[in-house]
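The chain below stands alone and is given in structure tokens; this is the form predicted on its own.
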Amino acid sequence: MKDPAKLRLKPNLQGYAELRKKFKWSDAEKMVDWFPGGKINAGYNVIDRHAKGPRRNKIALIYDDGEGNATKLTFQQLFEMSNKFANVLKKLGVKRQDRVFFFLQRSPELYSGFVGAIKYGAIASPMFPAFGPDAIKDRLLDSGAVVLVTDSVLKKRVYEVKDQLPELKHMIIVGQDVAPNEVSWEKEMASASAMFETVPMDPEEFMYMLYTSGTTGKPKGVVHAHKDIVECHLSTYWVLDVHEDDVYWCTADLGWVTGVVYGVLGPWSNGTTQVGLGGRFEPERWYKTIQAYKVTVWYTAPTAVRMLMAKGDDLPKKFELSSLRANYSVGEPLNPEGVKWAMDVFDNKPFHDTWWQTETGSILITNFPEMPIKPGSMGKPLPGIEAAIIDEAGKVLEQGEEGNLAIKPGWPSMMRQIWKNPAKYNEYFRNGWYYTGDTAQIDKDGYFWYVGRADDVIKTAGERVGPFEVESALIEHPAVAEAGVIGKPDQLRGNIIKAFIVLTPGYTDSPQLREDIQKFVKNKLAGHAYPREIEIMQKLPKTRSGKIVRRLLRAKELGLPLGDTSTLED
């Protein structure tokens, strides 16, 4: 139970039970600005409306490069920067709904460029800066990206695959090392006009896309529309509970959906001052960031919470953290220990776990500020969201029964498309429900409890990794003949990636070989997407058609029953 006396501000969401009965999405649509004729632009809502009103000179972004050097930008300054970038796109001949990708470290250029692309009417997509050449190629090739904004260091990875990207016309480079065939960010932004009329978009026109991993094949492009801003705004207001004087910090990179929705769209639509921190995770620097900028609302991930916990309770006592009034978590289930730890360390301010996905576009089930937290629970659905536990036939299951977590389609921030793959999109929707791929159950008080994934997707440190991607990268290594990959439970990361491999004849197992294979995969995919454990096998369990049965690898690793083996090879 939270102590109401410790809540410094009255939560924005009041009377949850009554709201569940009365709320209509048309109510939320009144909270954002529209153009005549029912048109909208999320970028206008995020920046322009504040620059044209009383928040004009309010600080929108405090960007700390990770070394303690802070750049503070007002809504007016971000308005002008995003306008300039929109004009750069115009000069390059970019068309409405062309794909504009960003491969940058968190920076003012990334924030302003992303918003500017949306204001222009392009489809924006930030990529995680740790991606290797293969991950970059998969996304740029599938999307048909026309523009890539990157920097003089990261561009080297792009050039490893650039000759395989026929539709990529322009590379805009942030920094000094700009080749004759590239476009200079600094030069073009300096000469671009700060005046731009944000393009009124149809609510269903596409705003941004992000690639997410599945159990098979390459990552899939999840596409979101401008109308998403309705729910991004409302969920930030109700769940993250931002108020006018808050300083808000979302620790997620823009390469992940949390960084887009709750590191750009939702907070700025609400006119919130937010912190952006560069550099790598370091507990001391994170605490120092809260202290230096007097962060009041903090949204982070369970892996980060566990890493902070591992550093002990004495470290946070060295910092002044009393500015915090509300803490939130996302990415994977937050274990009860994390909730209780925060109650002790942050003066009765627990972490509120939030559940959502790249495909859902915003928080759908959560622990609300006005409600008691059940440590380990996902919480309750937002007003306007109908969630249930159902079986494969679409039958709603009883309280306490385990089944598929499903949502009634039609919420504003729902994905609109899997890029160029309607069959894959349709797989999500059956029996009048959106199947999330998660299994869960509901208790007698209406709280949802996460059980696990219904598929083989691995959640490691809060990020989704498709086993197929890792297996594909592994077998490109000359020493690896076959590979099967699973998620193995891990106290710190939730899961780690474990690979079972069959060596190519002529290769012998050694610590050096395993390390070389790990490094190879890390360089091809990303720093979080490599196997932390490798086990050498004589052969892998397969069906008669040759498909590796990951279920049996998992059963072997975790000591679980083998189940049906009738479809296996001898």
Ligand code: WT7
Contents of the next structure:
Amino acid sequence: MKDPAKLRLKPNLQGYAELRKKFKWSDAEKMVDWFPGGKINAGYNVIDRHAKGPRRNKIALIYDDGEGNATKLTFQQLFEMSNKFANVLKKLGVKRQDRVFFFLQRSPELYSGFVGAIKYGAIASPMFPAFGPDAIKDRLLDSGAVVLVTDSVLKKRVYEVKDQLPELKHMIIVGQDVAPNEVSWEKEMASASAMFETVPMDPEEFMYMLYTSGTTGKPKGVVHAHKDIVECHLSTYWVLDVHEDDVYWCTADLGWVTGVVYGVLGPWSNGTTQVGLGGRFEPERWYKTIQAYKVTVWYTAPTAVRMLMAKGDDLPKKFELSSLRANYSVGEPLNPEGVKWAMDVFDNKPFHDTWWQTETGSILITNFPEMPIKPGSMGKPLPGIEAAIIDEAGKVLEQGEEGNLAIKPGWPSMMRQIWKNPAKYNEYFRNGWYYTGDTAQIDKDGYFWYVGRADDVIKTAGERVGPFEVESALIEHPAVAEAGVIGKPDQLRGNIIKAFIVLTPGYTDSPQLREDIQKFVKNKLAGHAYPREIEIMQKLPKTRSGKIVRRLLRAKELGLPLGDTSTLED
Ligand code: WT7
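In place of the form predicted on its own, output the structure of the form predicted together with the named molecule.
Now the complete complex, all chains and molecules, led by this one.
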């Protein structure tokens, strides 16, 4: 329960029930700036409008390299840097809506390049720096990326697959080691003009894309339009509840949608000062970051919360964390213990759970700052969002019944496309609803409770992994004849990836071999997308048409009933 008199600041969203009745999206459209003729550019809203106004010299980014060395950049400085990068793209002959990808550690270059590409009218896409060659290739090939911005270290992984990327024309390299056929970031930025007229875009033209995993096939390119900024802005204002003097910190990497929407777009559209922390997760460093920059609003993920909890309560006590006003979490179910733990260690500042997806483009369900929190619940839909629990036929279910979590299409930040794959896009929409792929239920007070995934997608440490991608990587290893992959519940990570494999005749199981297989997948896909557990099987359960039935592997692992097995091979 929250006592309004004890809240440090009045929440931006007041009177949820009333607002749900009268809110119209056209109200939110007034919170962002438009060009004449109904044109818009998200990048203009994120940086330019502040650089042209009273927030010009306000700090936009406090970038900490992970060692405590901070670089502070104002909106004016980011305006100039993003202008320069837009001019670099112009000089290279990049066309409107060309795909400009980034494969960089979190850095001022990544932030300014990403915004610059959007201002230029390109489709921007940051990739997670832990990706291996296969993950890189899948994304650059499918998107037909024309430009890749990377650095002297990460580019090595790109060169392993570069000859398979005919459309990739330019590699821009941050750092000193630049080959003759590459473009030097430093050199080009140094000579580029700091003046650039941000391109007015049709609201439906594309702004950014991010690849995410489904049950089947390769990762799919989720495409978002410039108009998204309306909802990125509003949700940051209502949910993360940023106020003028806040110091906000989102811990997500820009390679994930949380990092893009709530680590760049939403907070900066609101003119908020934000922290960006480089380096790896380390509890001490995280607490230090809150203390050093006096973070007031913090957005992180359940696995991180559980890892902090596991380090014990004495560690946070060594730091001055009283600057925190509100904490938020996203990505997987947030345990009630996590919410309560935060109350203890952060002086009565609980975590607010938020629910959304790469496809939804912004938070759709949340525990609002003005409302009581129900620990374990995702909260309530934002005004303007109609969410329901429905069955396969589209029937809306009663309160308390479990079913598919679905949203009425038409919210501004909804994905516009799955890149070059209309069939995949259409799969989401049935019976007049957007099916999220999650199952949930609603309680008597209208709070939504997460139940699970309706499909085989694995959420491990908050990151989304498709079993098919891992299976495909596994069977490329000579010792693996067949593979079936599932998520196995795990205390710390929510789920871990578990692989059931059949060995190629001639190979025998050994700890060495298992380790070798794990390393193989890690190198191909990404540091987080490998099976932490491997079980050797004589045979995998298959349908008569030869498809591996992951449902049965899961049932075996968790000791659940096997259900209908009539379509199985034997
Ligand atoms: C999936 C989307 C968009 C933020 C990062 C994840 C799961 C997300 C919650 C939550 C339980 C959650 C769902 C969802 N998820 N938030 N609060 N409680 N589960 O984006 O990688 O596109 O994954 O993450 O399964 O469908 P994503």
